[in-house]
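Shown here is one chain on its own, the form predicted on its own, set out as structure tokens.
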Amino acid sequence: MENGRHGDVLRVEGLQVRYRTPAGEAQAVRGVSFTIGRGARFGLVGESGCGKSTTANAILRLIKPPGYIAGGRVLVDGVDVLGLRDEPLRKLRWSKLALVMQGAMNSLNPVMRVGEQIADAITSHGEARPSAGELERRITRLLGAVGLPARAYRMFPHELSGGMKQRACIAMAMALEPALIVADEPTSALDVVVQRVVAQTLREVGERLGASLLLIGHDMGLQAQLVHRLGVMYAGELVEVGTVEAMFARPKHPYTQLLISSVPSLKERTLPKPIPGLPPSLVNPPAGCVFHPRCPHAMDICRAVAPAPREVGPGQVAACHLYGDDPRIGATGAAPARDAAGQTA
């Protein structure tokens, strides 16, 4: 959906992921394409089950049966991740492509000290094995860089708070100075104060390393603080991409408009508006636009023809018939789309 610059750290092209189920194949990710430039921060948002985490897992080749990658390409620094064999893929992880998983307690081995786990990532994926003394000093510096005390090196995960565990995972992700860090809902299950600390840590780490960031989540407020560009996913598809400023000020796709309307506002004394209805079945998605059963602006063409992504503003792309030039659209009498503030889009 998004045209990238030459030398992008990440290029995802037509990615498709499916899961085999007794009811049929669930199309979890359907033709997703986007790019992330060097040092850029890109966010993916959407409701639970829209395909965000599945996209992240596919980029890292972590999809397990009954799931499988059905098509597309994932290029990291020009290397096709989906075409790598086991050993080159193992070397690529952590050195070029690192992951901060959702739920730090599930990411850390409870019977290993924090320092040992970070050391394992360095020695298993690094090119040269440092001495024990140098390794400890290096890890202590990493812990300090994410705001953890040196004593955390010898602590077990259960001795750390939730925010400290998440920052330990960030330290592990930055251990080999990767080109891209994928953070999959890194602040879930944390209180709002700790969320801010973890978000600030991610920002500082990215700026220090010059690393790009792919931030997966459903917290629109967090995305607004952290990323440069935002992609909105629905039912396995990327329905809109644009700069954070444009997406919040002038959301174009009706789903993006409803997502932003559901966020509480500190400036206006209005209640957040829930999105009516439920996401569709991924085994039998609706014909045409996948969002049309819940869309307040649905037209006849929406029920029959899937919209193609098109530019709807400077650097902003959306897949919606409201902005098309199909002659069938004018006969529907549909109202023009309005953004979260009630202005005509």
Second form
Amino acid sequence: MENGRHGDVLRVEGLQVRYRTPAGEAQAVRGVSFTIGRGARFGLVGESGCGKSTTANAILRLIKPPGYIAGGRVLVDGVDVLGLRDEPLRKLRWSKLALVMQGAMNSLNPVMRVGEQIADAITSHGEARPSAGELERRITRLLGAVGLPARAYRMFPHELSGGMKQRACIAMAMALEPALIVADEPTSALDVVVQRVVAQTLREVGERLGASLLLIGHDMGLQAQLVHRLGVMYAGELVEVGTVEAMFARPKHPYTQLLISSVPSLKERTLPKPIPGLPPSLVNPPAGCVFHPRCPHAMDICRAVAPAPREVGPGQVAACHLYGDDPRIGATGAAPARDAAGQTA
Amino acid sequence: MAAPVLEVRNVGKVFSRGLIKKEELVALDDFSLRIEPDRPTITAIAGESGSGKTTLALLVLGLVTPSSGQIVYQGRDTAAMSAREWTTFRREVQAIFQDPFEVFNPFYRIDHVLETVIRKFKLAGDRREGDRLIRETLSSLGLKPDEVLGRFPHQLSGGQRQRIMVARAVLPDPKVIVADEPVSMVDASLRALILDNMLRLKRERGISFLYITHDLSTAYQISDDIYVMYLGGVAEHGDVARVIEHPRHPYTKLLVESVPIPDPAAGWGENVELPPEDEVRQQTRGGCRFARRCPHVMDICRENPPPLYEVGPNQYASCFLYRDQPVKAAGGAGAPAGRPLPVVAPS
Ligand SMILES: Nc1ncnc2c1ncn2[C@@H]1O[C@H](COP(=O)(O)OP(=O)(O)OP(=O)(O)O)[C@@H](O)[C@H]1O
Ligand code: SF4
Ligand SMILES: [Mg+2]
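Which structure goes with the form predicted together with its partner chain, now that we have seen the form predicted on its own?
Starting with the chain above, the whole complex follows.
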């Protein structure tokens, strides 16, 4: 299909994920939509608990009970992941998608040599069966690509440092040349120099293979250095998306503005100001704009009507009433559609 | 002159590991630090994992005994303290750790955590007084007592739990708090709140902090002095503004440069390479610990360990590039930093 080669690698449309909890259903992801182009790097940021990992897991269809996907579509190279049966899903996961998790390094098998583990991934999930010699050459190349010495092939995980293990996991994720790498806080357990090396590795290896990247994490510095476009999540919703340059230079949503201004840096010797208040309950999210209880600009309409996403700059979309009148408001007085994908609040 | 509040005097700690082939791991090597008595300070201990930061925290808290050197509190060697002095020491030197979940027992209400401290150090004459003390402390940290008391740990937000940890450390009215990565598990907004709490405790209650972190940005924002650690030794130390703004040791330079700048227009510089960790540890015997990774390495660096050279006012670097400068005098921790408190932007 035409989507396959030229279209977006990932298309998320109106994704909804809920967790059943004793207090009721937590709406962890509420109508999230975004796309990632071929070879593009997309970042997802937001406060702890805003639904970043849940979104990533839903894309890979890794949501486990008490969680479930309550709505929306996830298209990988045009194929709807959410509708797939188990066997084609398993195939697609290995051939098109790769996941690098926080602390992925701890998922290496301690009693198997690094090279053997990568070989195992290739032979049990890949299409072709390379010869032993070909396999070893391919793995050595992969290790080299993530900056590991060839001798790492014969080493056990405990012989590698944390950063080296994390890079071995990236090598493994790259082994089947995925179209999309989903990296959930891939460096947050690492020290700053190691983090820089792992980030470089992700960028270079992705560029070489033409793979796209979905980078999840709240380190704004890392995002600024690594991604092309950035999405900001708040309480399960994607409140703003734009090019990383625009998001840092001209953030439009009040939450993005507060988030950007609370980023620590080595430039200023003052503590950033905390964002006042706490994120809302996901079981009973507030009516109107989810951010209104903490928003310094909240107006009457914000308490009653959920803002629809609208264009606030070139390639930049924000869901906030500060930007233009919603044509639907006032006509009926009813709450309008919640997002571009057309779910209602 | 009054004795330092806390002095770490040439402390070394060697762990041996491996059952058959005994291997010695020098976690901390000839480390010295002083917290002067004239005013409270926040001293950052920064470095990668494995650089000896947590070992230092455990040594200062008396949870691990030094292999060499002394930990001296208010002029008394902790190894030679009477039972009574030891109790005072345990009360006046408190700790805040990284993961509050490890400290809270999920089956007890959080009141229990705080009441235990009151009982252990006999902080109150009766229950009423204890309760009042708890409420006062919680309020002073920006928590509403009625919102947190009576709850179980899982019913609190991450930020509330972390501030209860701070409350627990503050209750016994300590002189020093060792905070080991207290904000590494929370996001930017909460981090600012908790660090602001630390600044206020220093200012209003005269508590000094050892702030252990791998995050240079927050070290820069709240501390007065910094020790940059590398493989168990000090690479550079001194006034935090000097060390971060004008790093002199090649390792400090690499660290500062590796902090990703939250500005897409700013580049990250050239790629860096990491040598395998096993080689690095082996290489450190004898010479400079950083020699294996240093872009400026000279012959002398492989032969002798560099002492701390005075590279600026209250700034010391352990690097032969500065061998023309005077060697830091033993014992003196340098002039105390004289700079105004960082201002917290009003919200
Ligand atoms: N297994 C689960 N059962 C119940 N609730 C869950 C479960 N997993 C996540 N949640 C809830 O879903 C919401 C979103 O969580 P998620 O892990 O996606 O956040 P996140 O943005 O990745 O946060 P962090 O930055 O802390 O990793 C949170 O309120 C969380 O408590
Ligand atoms: S819609 Fe209203 S409350 Fe929501 S972010 Fe915009 S101004 Fe603030
Ligand atoms: Mg997460």
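Superpose the two forms; the largest set of C-alphas matching within 1.5 Å is the rigid core. Computed from a predicted structure; not experimentally measured. Numbering follows the first chain given and starts at 1.
Relative to the superposed rigid core, the position of the CA of Q117 differs between the two forms by 2 Å or more. Relative to the superposed core, E134 undergoes a C-alpha shift of no less than 2 Å between the two forms.
Annotation: Cα of R269 displaced by at least 2 Å between the two forms, core superposition.
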